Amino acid sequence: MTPAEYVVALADHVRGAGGKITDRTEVEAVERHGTGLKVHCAGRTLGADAVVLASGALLSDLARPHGVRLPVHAGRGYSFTVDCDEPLQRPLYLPSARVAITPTAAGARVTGIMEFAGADDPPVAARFATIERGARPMLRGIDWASRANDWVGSRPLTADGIPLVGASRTKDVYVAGGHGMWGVTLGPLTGQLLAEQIVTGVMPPELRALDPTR
């Protein structure tokens, strides 16, 4: 399974266990409103009981309001894809270079750098000739003239590498984020030990070090 493949998947069982996904919808703040809580979105706000803040790099925007003072920044990592003359079978690391590859549907996804910016700010051209430089050497069977989807994204780095999982200062909003690179990987024992937290309201003792208000 590609990490597309993976994302679309994901959003299927969310979907399938009743959840709903609204995209393309900004959260502009999340406040205390009474008994609840009020998601205040571009154009609309929203009721919710509890809300989990998770919002990647932009984390800190929204956090910040309830008590989280440990900043979190844009790591951006670069990408395009290529054409390769055979698939590839599985994701390689060339440490040498910096660089990982993972399939995809016509070919190979190429990732690399490690560069601190604005989120939002837009991708420096340089930086896919500096993977490409890198990687070229350690490969065959590569189309490099073929490389199409140019992005950039950015990891959410906090300032000490410690992830923000728990609680907040205010009642019902909860934070996960900062997990770096580690997102995909530590997303799913994320999820789970929030989750106990949010229903039992108790903190899992895995969750004392990632304290969002520390």
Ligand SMILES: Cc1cc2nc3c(=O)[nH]c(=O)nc-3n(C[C@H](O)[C@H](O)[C@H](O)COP(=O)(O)OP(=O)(O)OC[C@H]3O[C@@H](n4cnc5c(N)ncnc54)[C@H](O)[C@@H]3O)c2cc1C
Contents of the next structure:
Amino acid sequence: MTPAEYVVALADHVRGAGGKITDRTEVEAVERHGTGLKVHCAGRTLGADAVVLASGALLSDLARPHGVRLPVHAGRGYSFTVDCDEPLQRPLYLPSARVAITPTAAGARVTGIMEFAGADDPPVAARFATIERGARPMLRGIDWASRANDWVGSRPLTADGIPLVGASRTKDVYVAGGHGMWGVTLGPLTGQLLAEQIVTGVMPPELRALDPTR
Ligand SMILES: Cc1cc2nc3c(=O)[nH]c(=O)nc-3n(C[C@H](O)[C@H](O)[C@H](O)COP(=O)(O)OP(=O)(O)OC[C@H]3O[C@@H](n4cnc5c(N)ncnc54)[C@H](O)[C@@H]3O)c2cc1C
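Same protein, different form: I have the form predicted alone, so give me the form predicted together with the named molecule.
Starting with the chain above, the whole complex follows.
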């Protein structure tokens, strides 16, 4: 399964379990209103019993009003796809070039770079060539001229390198983020622990060091 197929399968699983996904909708603010919460987004307001703020590198915008003072910054990575002579059988990592290569339906996605910049800043075109220069001498059978799907995305980095997972200062508003380079690996576990905390009201000991209000 490729990473893109994995994300689609994950969304299908959420829907299958009764969840509703509303995409392309920016949340502007979350506030407590009497006994419940109000989520303001794109000209409308949704009610909620509990909210988990998980907006990646932009987490600080939504979480700061809820007492989360430790900043989250964007550590940006770049990727692009290329055609290959033969399908890639498994992911590859080239440590000296710090480039990762993952299979796609038509070839491979080539990824690298750690850049400190605004999460919404436009991509710096030269970064794509830097990745290619690092990977090219180590690979055969890649059509570098076929480069497509240029992409930049952000790793959510906290100032102390530790994720922010747990309750905010506002009752029933929780935070899940700041996993930096390890969100895919660690997110399922911290998500499970946070769900346990929300349902039982008891903070699992594993989350103590991740307190978002530290
Ligand atoms: C190039 C690269 C390679 C990586 N490699 C690995 C790896 O090998 N292993 C690993 O474990 N991790 C890896 N990571 C890190 C991992 O991708 C992140 O840690 C993880 O995606 C963070 O998850 P998140 O849900 O906190 O944030 P995101 O995945 O960034 O998701 C946050 C979402 O919130 C949305 N959002 C933001 N603001 C709002 C708003 N106001 N309203 C509504 N939605 C909003 C964003 O659009 C985004 O969709 C890599 C990251 C990058 C960039």
